[in-house]
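In the block that follows, a single chain appears as structure tokens, in the form predicted alone.
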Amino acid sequence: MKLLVCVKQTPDSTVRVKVAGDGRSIDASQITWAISPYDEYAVELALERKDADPSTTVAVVTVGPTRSRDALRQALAMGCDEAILVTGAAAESLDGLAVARALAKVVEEAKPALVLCGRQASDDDQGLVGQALAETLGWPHVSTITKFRPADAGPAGSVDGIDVWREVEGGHEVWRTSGPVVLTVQKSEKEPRYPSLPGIMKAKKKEIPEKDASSLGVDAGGAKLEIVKMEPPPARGGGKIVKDGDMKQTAAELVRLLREEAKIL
């Protein structure tokens, strides 16, 4: 079985992000980049299947600037077998729908049995690409999954499809798919593994073929989203400690502050 995992390089979640001078982008000068967290869970889920069945091949793909190669190296160091980078000037300006169309070109060429994406990217939180990819391919799609495995063998010993655990409120639904499918991952049952030292050394030696986004014939037309303005959240004001007087006086003062200053009563 061949699995293809789509990842995105985003600012590391521990980094303090600042708005750039143009007011429409982030200041990348002090940014540390990493695989988007939900995409890491998608990689882990694919690698768990490889652990269970060593004949499984796990490929990873990203669409983005040349620095996105580092995210692919990270995935290779975790245990993925192959990587593909879709880059070029056009790749940096594609919106979510166009990215899905570019990924669809890669999927059609790679012919995986299963495509996994993170539920949403940590930078824009749109949760668009996985569903748009499935629609572009004409494949079924199951969202917010936590695990999958080949369906139980039938009476004749044949395996028909893949069982998928989908997280819902209060529990899980189990879906059975037949044929290729796109899965968007909520979390796997295990935390994403750390790249091992041997894995890092092997990843450095692996070739990562590049595809120019402009050569894929991606239709970037249609409705588009554009960032008009970006601004940091307002600074938090200092808090107040109400402790003077007895309990009754403290409660009365607290109610007054909530009504007159905070204006939430």
Given for the second form:
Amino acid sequence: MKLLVCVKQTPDSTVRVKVAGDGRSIDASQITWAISPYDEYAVELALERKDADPSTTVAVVTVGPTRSRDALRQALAMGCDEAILVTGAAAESLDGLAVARALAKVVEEAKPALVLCGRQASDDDQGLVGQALAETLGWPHVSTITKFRPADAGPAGSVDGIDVWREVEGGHEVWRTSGPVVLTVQKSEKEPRYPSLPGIMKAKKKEIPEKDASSLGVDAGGAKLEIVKMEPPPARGGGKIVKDGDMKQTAAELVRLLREEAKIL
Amino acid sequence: MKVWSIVERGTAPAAKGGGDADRREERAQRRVSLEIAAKAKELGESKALEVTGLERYSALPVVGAIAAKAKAESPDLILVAATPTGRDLAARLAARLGWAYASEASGIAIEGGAATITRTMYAGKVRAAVRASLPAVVSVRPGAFTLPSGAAEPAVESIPADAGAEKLAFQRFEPTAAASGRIPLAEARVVVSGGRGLRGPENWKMVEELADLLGAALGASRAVTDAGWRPNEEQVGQTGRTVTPDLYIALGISGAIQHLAGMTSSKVIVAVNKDPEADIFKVADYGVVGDLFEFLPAFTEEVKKAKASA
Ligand SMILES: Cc1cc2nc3c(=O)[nH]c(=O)nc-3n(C[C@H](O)[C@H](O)[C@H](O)COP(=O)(O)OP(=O)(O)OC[C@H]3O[C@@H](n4cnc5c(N)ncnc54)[C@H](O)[C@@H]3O)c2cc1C
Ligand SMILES: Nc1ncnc2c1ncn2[C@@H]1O[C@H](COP(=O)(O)O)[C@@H](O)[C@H]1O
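Could you give the coordinates for the form predicted together with the partner chain, as opposed to the form predicted alone above?
Now the complete complex, all chains and molecules, led by this one.
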């Protein structure tokens, strides 16, 4: 089975993101980049399938500026087999629907049995591309999954579809799909693996073919969403901090404050 | 301006077990549906729609039904609650229609044939205003718009699900053993969250007691969900849920940047931590430096007293 994982390179989760001088983008100078966290879970889920069945191959794809190559290297070092970079001027200004169209072209060429995306990218926080990719391909999708595996093998060992665990309030729904599907990943059961040293060496030698976004027939024009303004979230802090008090008194005082000052209890 | 709102019909309680928890979930869903219906009314000529005939939400039959109606009647804006189900539906619907999409809006203004939407980006670390061309689909953060008092129940138009569009087969529901059975995090007005400072799952009884008193949802740090002390769906933060309740109580949570990303937009934050340097205090409105095992029982007692005298 061939799996394709769509990853986006976003600011590392520990980075403090600052708004740039133009007030409508972020200051990229201080940023370390990484695979977006949900996408890292998606890579992990795909690699777990490969651990279980070594005939599985895992490809990763990203649409973005050339620095995104590092995210692909990281995925290769974790154990993915091949990587595809879709780049070029058009790739940098695409909106979600256009990204999905570019990814659909890659899917049509690579012909994976299923595609994994993250639940949402940790830069635009949209949660659109997975669903939009499925829509473009005419495939079903299942979102916020934590697990998938081939459905119980038939008598001849044939795989009859894929079972998918979707996280919902209070538990998981298990859905079965018989054809190709796009899955958006909430979390993997195990933490995403670290690249191994041999993995890193191997990844360095791998060729990462590059495709130009415009050559896939996707253009940057007509974005339906435009950022008008960015600002840091309202400052917090300066709260009332109680130290070393008698906990009974402190508790009573806090209840009073929540009622009378914050008017919340 | 024609503005539609979609009334969420999650899983029919009967399909899950039909306990109190499911009814609570239903009530919470009703409230968010009312919130967005009221917003739709404020923005223009409104209509509230629900898709019926499914025991359990699935994207294709629901999207098929709404998209067909939208193509026939051309609304300018469709509002969907940004619950996990709502976000799934809204994204696929926007893609189906080829419309602009913005998720988790906390503000919407219509000007000059476009919608200006307030939302967070960069895992909650940046606030942004984005312009979406119309028509558009927007998912709206639960609780972002307070319900006008005395808001009338909207007349809801029911449309049947497009059953023929289904490509997936539901197999079964697997309940999480430790699931709280409380109202869903995304919709809760009060959240009581526990971190590694609670030392182990056996200590959640204390947290649950307080949560029940406050009608709160339970939250957790990732240290807690990763350790398997609490189910993953309770995780708050960058890789968990984003919550914006009126009151967020953080017990034994250090306040790592990824946790803060999911809760700093709460109206009032209370933090209890024995380490005075803990980062959680940087965002807290009220902080208690001390041992939560001493504080929590005392606090629960005081809340009980306050409730009794109210
Ligand atoms: C990519 C990525 C994504 C992440 N996403 C998330 C996320 O979504 N949500 C999230 O929460 N984390 C997330 N994390 C993890 C995050 O970095 C922290 O590791 C985690 O939040 C720590 O959880 P904690 O505060 O419970 O534990 P700790 O950091 O161990 O803090 C425990 C706290 O309890 C206090 N304490 C101990 N005993 C007591 C006591 N008796 N009384 C009072 N206080 C006490 C301690 O002083 C300490 O501050 C993510 C990390 C990465 C790398
Ligand atoms: N530029 C991109 N390249 C590859 N995958 C992407 C890209 N943008 C989004 N995705 C995938 O789609 C998911 C949802 O992204 P978004 O809709 O931007 O929140 C991400 O977690 C990725 O898996």
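Positions refer to the first chain, counted from 1. Keep in mind the model is a prediction, meaning the values are calculated, not measured. The term rigid core refers to the most C-alpha atoms you can superpose between the two forms while keeping them within 1.5 Å.
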item: Residue 251 C-alpha shift between these two forms of 2 Å or more, rigid core reference; value: yes
item: Angle, in °, that the smaller rigid part sweeps relative to the larger one between these two forms; value: 34
